[in-house]
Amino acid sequence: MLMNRAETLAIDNPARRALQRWYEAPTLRRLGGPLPAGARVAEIGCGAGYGTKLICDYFGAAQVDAVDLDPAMITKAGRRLARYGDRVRLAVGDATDLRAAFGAGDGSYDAVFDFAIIHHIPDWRDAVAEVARVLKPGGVFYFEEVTAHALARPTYRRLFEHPEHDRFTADQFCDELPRHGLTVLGSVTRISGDYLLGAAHRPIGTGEHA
């Protein structure tokens, strides 16, 4: 689902970039390992962009695929990451159909992140299932997310709007990952019960996906 005004305002600004260069992009790499040289990557919901240029210039992606619902979203992503040309391709679509976005077929990628996308996706499950489809055997799939305790707290409540079903713990979200053909990576950074950082990825040698 859209973010609402709110959330957008808290998504875009200083502090929220500040946190991703400076805390959760080092702490992925940490988890989930620099990419391989030539990666090509996809980014599920990227908003204006922040994250994408991490992913090229913090994590040296060679070529980032990334898509988002809102195109008032898209169209600040795309002047954020016009420097960087055919390097970066950016789309309006659903992180559950990366087909339709980008024609990914299975395998396509070295690596997916998500940074706090998939608990606004009412169907969840699914967007981890397409994460899992689209990541070549060794891939991994770098993740930030928020759990339904944090989206449970008054202040969370009052000023977004998320899905209220099927909303996941942080043990339920790594409990899925496994049903799809994805190893977690280490341990996974958990932040009061509301957060959790971590990475996973499609082992070698797997076949088809749960």
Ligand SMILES: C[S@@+](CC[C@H](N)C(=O)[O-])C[C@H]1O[C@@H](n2cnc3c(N)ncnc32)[C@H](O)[C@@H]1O
Second form
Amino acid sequence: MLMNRAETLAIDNPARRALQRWYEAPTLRRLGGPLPAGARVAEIGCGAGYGTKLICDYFGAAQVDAVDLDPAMITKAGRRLARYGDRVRLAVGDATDLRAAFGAGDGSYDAVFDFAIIHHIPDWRDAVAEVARVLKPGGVFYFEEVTAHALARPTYRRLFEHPEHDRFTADQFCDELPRHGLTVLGSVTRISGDYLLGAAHRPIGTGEHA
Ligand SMILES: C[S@@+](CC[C@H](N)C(=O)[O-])C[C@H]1O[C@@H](n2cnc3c(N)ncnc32)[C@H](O)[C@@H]1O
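Target state, the form predicted in complex with the named molecule; input state, the form predicted alone:
The complete assembly is shown below, putting the previous chain first.
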């Protein structure tokens, strides 16, 4: 589901960008570790592309494939990321089908980033399955998510639009990961039942996953 105007303003502004740069990115790197040299990365729901910029500059990815369902977001991201040239590929598409967006086969990426997007997807488990499919063995899924608890808050309900059914708690999100062959790394950072940040990897030696 696309963001409405209020959420678009809330998600791409100097305060959120500072939060993403100084809190979210360092927390994700602490939890999931650094990227390997030459890392090929996918970002789902890249929005206006500030997270993509951090994946390049802060995490040091060699190549980023970033997808968003909203053509307007991809246009904004294209402006922000023009200076990265071929290092960043952008596509309008669905996080649940990275084959359609980038021709991504199984095990294509060293890492996948989710900066607050899976809660926007009605069939959110399909997005988790797709993340697991495209990760290489040893690859890391870095996630920052918004829970059902936050989405049920009056402010969220009044201002923003999200799928209403079958949203997840932090535990439900974490419990879904092993069903797709992903193992949570260390502890997950939970913020007042509303947000979670964490990392999970696809263990080396795992073949097919559910
Ligand atoms: C809350 S915004 C987060 C944007 C960006 N990751 C950030 O942190 O600034 C959620 C984004 O997910 C995108 N989105 C929603 N459903 C999607 C889907 N099925 N596939 C890809 N992107 C999707 C929306 O268009 C929106 O840009």
